[in-house]
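This document starts with one chain, in the form predicted alone, laid out as structure tokens.
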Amino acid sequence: MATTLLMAGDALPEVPISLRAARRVAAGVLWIYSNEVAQRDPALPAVHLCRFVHGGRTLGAGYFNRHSLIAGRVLARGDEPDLAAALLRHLKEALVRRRPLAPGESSRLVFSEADLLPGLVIDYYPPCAVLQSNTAGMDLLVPLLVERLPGLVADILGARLEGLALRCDGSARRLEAAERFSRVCFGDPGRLAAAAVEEDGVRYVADLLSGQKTGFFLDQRENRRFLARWVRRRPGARVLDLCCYSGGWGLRALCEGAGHVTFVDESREALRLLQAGLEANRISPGRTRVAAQEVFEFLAADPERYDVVVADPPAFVKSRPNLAKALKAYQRLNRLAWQRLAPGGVLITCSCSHLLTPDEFLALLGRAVAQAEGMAQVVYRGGQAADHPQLLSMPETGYLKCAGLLRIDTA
């Protein structure tokens, strides 16, 4: 935490911008890039809170750090004189949009800039909560948050939080030059990585302190309800679940009806997490096949066909430079996955890359479909769950993908 807060009254050294970015800024673009700032202070911290000014006028106020591509991260626009009166405000906005939730529900409670809080993720495993700073700017605002989110969870969402993990571990840090770490604000650590997630009746165990994410899938709420109608008007369906992690659609297949799946992860610690599920929901070890085996390997030299095959890998495109690499990873695993489904059998296949556009996408599915001589209706795309809203402003935050894809045999 690099930086003493400045609260109310104290004042926000400025950061000028250049034309374009304040343009961007008043469009509701809340990213200034490191070729926007036309002037820095070489006496000021590597990273600090900011006023961003252009012409003698305060466009916003936020977050700035010399180190990242992104160098400015607006947190309220306009001339705002309390920066930490601004922040929890969104924080309360972001929560209330949330209601009401289920006893019991998960939910993305603040989904960074789209909730106007750029760098800041807090999912909600009811008790228990993960707070995930991305950015070395909101790391400065983390201890104010802290402080702060046990009472408005109280007072908005009418529940106790009984547990708090702070993620500041995600891989976009390095991108920051912010230190990578992990620690638990309060609650039972042992609880925290085993934590009880439910959806639907679904039993899923999460691992809040050190799991991919913040522990679970939240975003994919919608599209594993896709594959439960599915699944139910197919009792018995044989499903694989490639890249099945701690089995968020497998697992739902089998409380659905499913006759047997088969889960793909190379991740060890992934199936645990998987194995503590099948336990959870009582799930007879005759329904299932665990292999833990990179997914390429697997399918290069599985013979078995399904009914239901997922695909739903991590985002292989982490920049725009490996974008042609990876669009041909991705048609690699489509084409595969979409050998392996028996006649009338349906593809779930995502992408959660944001550089990766919905129409480039399904593209890319017509190709490993044309490369398989296949054909498929598209019967299904979906998206992120509603509690991971898009910003109109900021396509960015619009990321993930899911298209249903029945193979159709015309022999």
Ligand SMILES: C[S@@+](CC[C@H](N)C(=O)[O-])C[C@H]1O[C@@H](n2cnc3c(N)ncnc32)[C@H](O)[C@@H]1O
Second form
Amino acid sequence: MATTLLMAGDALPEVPISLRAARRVAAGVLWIYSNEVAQRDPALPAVHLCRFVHGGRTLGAGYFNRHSLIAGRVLARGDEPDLAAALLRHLKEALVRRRPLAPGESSRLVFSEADLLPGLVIDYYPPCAVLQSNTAGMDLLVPLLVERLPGLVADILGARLEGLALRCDGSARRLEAAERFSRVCFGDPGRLAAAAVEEDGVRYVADLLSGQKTGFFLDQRENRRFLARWVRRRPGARVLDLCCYSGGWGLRALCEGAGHVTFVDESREALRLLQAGLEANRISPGRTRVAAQEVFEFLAADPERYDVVVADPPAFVKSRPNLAKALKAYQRLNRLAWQRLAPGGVLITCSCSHLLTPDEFLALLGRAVAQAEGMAQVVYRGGQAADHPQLLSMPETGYLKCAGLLRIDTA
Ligand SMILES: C[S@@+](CC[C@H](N)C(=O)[O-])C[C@H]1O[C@@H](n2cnc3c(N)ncnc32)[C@H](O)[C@@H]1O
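Swap state to the form predicted in complex with the named molecule from the form predicted alone:
Everything in the complex follows now, all chains and molecules, and the chain you saw is the first one.
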């Protein structure tokens, strides 16, 4: 990881940016693209803290990465004299915004750009937390964050942090030419690798050191509540949880009174966490079937019908060039998932691709259901949980879409 380079006020080197970038920063955009950087100083390190300037005016302070297409990220807008102070102020404000948290409640404490802390995610799984840096620039500030986080959690959330994992292993770091690793900052490694996470009374097991995301999909919390309401009114429902990971949806359904859940995921590691979650909730094996299988292979062979099908695949749209191919994959997945529904069943389907708009998502669902010659009512539309807010000036911070489609039969 790059070494810390903290400089106050005027000591921060200047990065001149174009007029277009200056206007965007003034309008609340925190990214400066590499072709908007007017001039680079070859004497400076490839990654450094800086002030962004245009026409003799400072637009903001943040960090610069010569290797990244998003070359500049703004941490403090305007003429901020002390970047470290701004970082800690934004961190405190993010924590205050998450209050009050119920005892034991997990939450995303910091959601990157949306909390004016570009490249930084902090997820809280009491009594532990994960600090995730997704950019080489944020890496410069990690030592200060690791030092201050326990005190801020104690002061603002009134809780003692007993373990902290540092995750610098996200795939986006490849675009930053940043090394990828994770490590324990403090606390028991065994506890961090098998953390107990509770959501609305359901127990999950999460690997905070090497599990997907920071270990758990906190962003689906509010969408899982729709599933809970649905299943509660249909005791004994048969559920299919596609791309289940550690069982976020299916475990919830079982705890709300579903009769049987079929879990499908191709990752053995995910299914190991699921198994631990099933045991933590004392679910009898007779209520579950676990398929370690590729989702399309499973759907091609499965003859069953379900009252609820959940489809929560990984982001198929990774970049604009692969949009058309990814749309086809979503459409196919949703058509096959729809075909597994019993009459009166509901398909709860998600996309976490930020390049796909909510309207495009609904449109592709429409095509999938039409292809299957079905009719659907949209009975639910959701997005990412409230602790993953979208910054209005940066639509890129909105990514998760969830829809509930009820099968209605017209014959
Ligand atoms: C977005 S995550 C699912 C999150 C999960 N539903 C939850 O609520 O915690 C996507 C999951 O899909 C799995 N996956 C990715 N590609 C797959 C495939 N082709 N077939 C089956 N599972 C796949 C991954 O292992 C991952 O667990």
